[in-house]
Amino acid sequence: MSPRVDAIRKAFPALRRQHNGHPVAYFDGPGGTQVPQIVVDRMGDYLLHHNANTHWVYPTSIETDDALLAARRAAALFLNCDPAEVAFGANMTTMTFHLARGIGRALDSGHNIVITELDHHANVAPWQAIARDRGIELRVARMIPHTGLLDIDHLASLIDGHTGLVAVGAASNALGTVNPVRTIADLAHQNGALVFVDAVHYAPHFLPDVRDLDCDFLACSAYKFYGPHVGILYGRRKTLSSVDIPKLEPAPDDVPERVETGTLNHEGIIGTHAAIDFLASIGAEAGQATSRASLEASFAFLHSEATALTGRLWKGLRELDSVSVFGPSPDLQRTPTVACTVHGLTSDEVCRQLADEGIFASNGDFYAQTVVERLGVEGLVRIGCACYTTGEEVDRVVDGVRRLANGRR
């Protein structure tokens, strides 16, 4: 274990947990990562000493306004956008349904929407709903089952001058596939379509850059990158200002508040700021403030570590005769999330038995239901590496799967 990974691990109290006499190895990060102490401390400090509602003139309300603005600026650094282009909400799914309703008001039966088979259904169901409500044609781009990649040629064939929106995931939460979002955005914009990007699984592993991706909207969730359960939505300022989003009449109509319905999760937003600061600290010099440069350095280090772990995990699982491994190979750009099945066992049985050994991995379809259907399996065992994962833990999970594949506990 490198000294830097050892220092990262010390920030996470959850890593001290034992189960059945085994230290817990958390491979469930794609469903939600563990949280460093700094996030909990900042949230607690806010609740205990600054808790108030917003936009009033007394001290704790002013302190809350200041803290939320600071968090918005931190999220803007994280996404490489203007703070006025960052909205907060309950989670990506809720925010996407809300946004989709507003976008749908500008579309009619002469339009189509393009989605993909590779996506989490949070980036499918909202567009299905407005297509149904507005009589819009829904077009679905194919996934290539044996590679886990999106069929870009098929997707391109679906986009035309009547396409109102293309919704695509930056990375598959089930298989770890990373999609060529900029290429897709260029195709969409050439035909006058908007682009919505689900970056929930992408953001923990690749520093988002909405300018480089050239998307109109991008959503992610802080609890996937070491923060609390808060959703983040980027919207290109001009576009976000014009979408007919449902809102209360007295509520602000300026961006980004026009997107944020009701009272927000203030402590969660402040915890999100802390999570971004934590990520920036991984690559920063001692005492260096959070900046785009410190975030880039952190993600460069994390990507290097993740690449090594993914190769080790992929190789170990692929060597097992009774195990099938799905998704892109490690030589392609991908996240450190590997999906597999063990012949003769359900994904539930595999993960339950791994849990007995202190290995926490997730099972099922992970709301990427279409992916599982296209692969023709009952469910997947999903093994996801995070910033605190070690090579020794990867060896533990491979050994655990090997024993199950050989019929031993």
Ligand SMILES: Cc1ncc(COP(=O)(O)O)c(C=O)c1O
Given for the second form:
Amino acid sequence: MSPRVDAIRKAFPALRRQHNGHPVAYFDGPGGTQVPQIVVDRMGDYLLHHNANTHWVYPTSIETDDALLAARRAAALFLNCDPAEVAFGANMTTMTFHLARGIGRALDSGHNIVITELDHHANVAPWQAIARDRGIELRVARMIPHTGLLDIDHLASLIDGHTGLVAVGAASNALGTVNPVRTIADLAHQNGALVFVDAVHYAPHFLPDVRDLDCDFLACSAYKFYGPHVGILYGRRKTLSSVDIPKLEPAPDDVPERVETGTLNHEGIIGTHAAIDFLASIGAEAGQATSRASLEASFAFLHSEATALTGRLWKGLRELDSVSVFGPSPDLQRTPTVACTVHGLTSDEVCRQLADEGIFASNGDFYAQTVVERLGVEGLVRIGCACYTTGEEVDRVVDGVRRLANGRR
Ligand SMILES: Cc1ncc(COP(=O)(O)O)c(C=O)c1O
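For comparison with the form predicted on its own, would you give the structure of this protein in the form predicted in complex with the ligand?
Below is the whole assembly, all chains and molecules, this chain first.
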């Protein structure tokens, strides 16, 4: 294990957990990562010493305003945008439903919306709902089951001058596929359509860059990148200012507050800031402040680790008889999330037996329901590496799957 990964692991109290006499190996990051001590400390400090509602004149309220602004600035560094373009909320799903209502008010039966088969249903259902409410045509871009890639030619053929919005995932939470978002955004913009990006599974593995992706909206969730349960929505300032989003009359109409309903999860937002600082600290010199450069250095390190782990996991699983492995091969741009099935066992049975050995992996469809349908499987075993995953843990999960597969032969 590299000294850097060793240092990262020490930050996570959850990694000290044992189950049935085995140290727990967490491969459930795509469902939600573990949380470093610093995140919990900063949340606790806020709640115990600074807790108040916003915009009043006494110290705890002023401290709350300052802390929320600092968190917004950190999230803006993380996404490469202006702090006024960052809204916080309950989670990606809730924020996307909310935004979709606003976007839908500007569309009608003369428009279409393009979504994809590869997406988590949080990037499907909100668009289905406005399509139904507003009589908008919904067009669905195909995935290619044997590669786990999006059929870009098919997607391109669906976009035309009547497309109001293209909603696409930056990365598949089921298969680890990374989509060419910039190419898709260019296609959409050439046709006058808006682009909404679900970066929930992308953000833990690739530093988002909304300017480079050239998207109009992008959503992610801090609990997938070592933070608490908070959703983050980027909106291009001009679009965010004008979208006809439901809001309370007395609430501010400025960006980003016009998108944030009610009182926010202050401690969660402060924990999100701490998670971004934690990520930045991986690549920074000791004591260096969080900056785009330190985040870039961290993600470069995380990416090289993830590439090595994915190769090891992929090779190990592919060598097993009675095991099918899905998604893009490791030589393609992908996240370190690998899905497989063990012939003759359900994904639930596999994950229960792995759990008995202290290996925590997730089963089912992970709300990427269409992906599982198109693969024609009952469910998937999803093995997701995170910043704290080691090569030894990857070998443990491969050995565990091997034993299950051998038992079935
Ligand atoms: C790719 C992807 N999109 C969206 C979501 C939904 O995110 P949230 O739980 O923040 O609503 C998830 C959650 O697993 C996800 O993996």
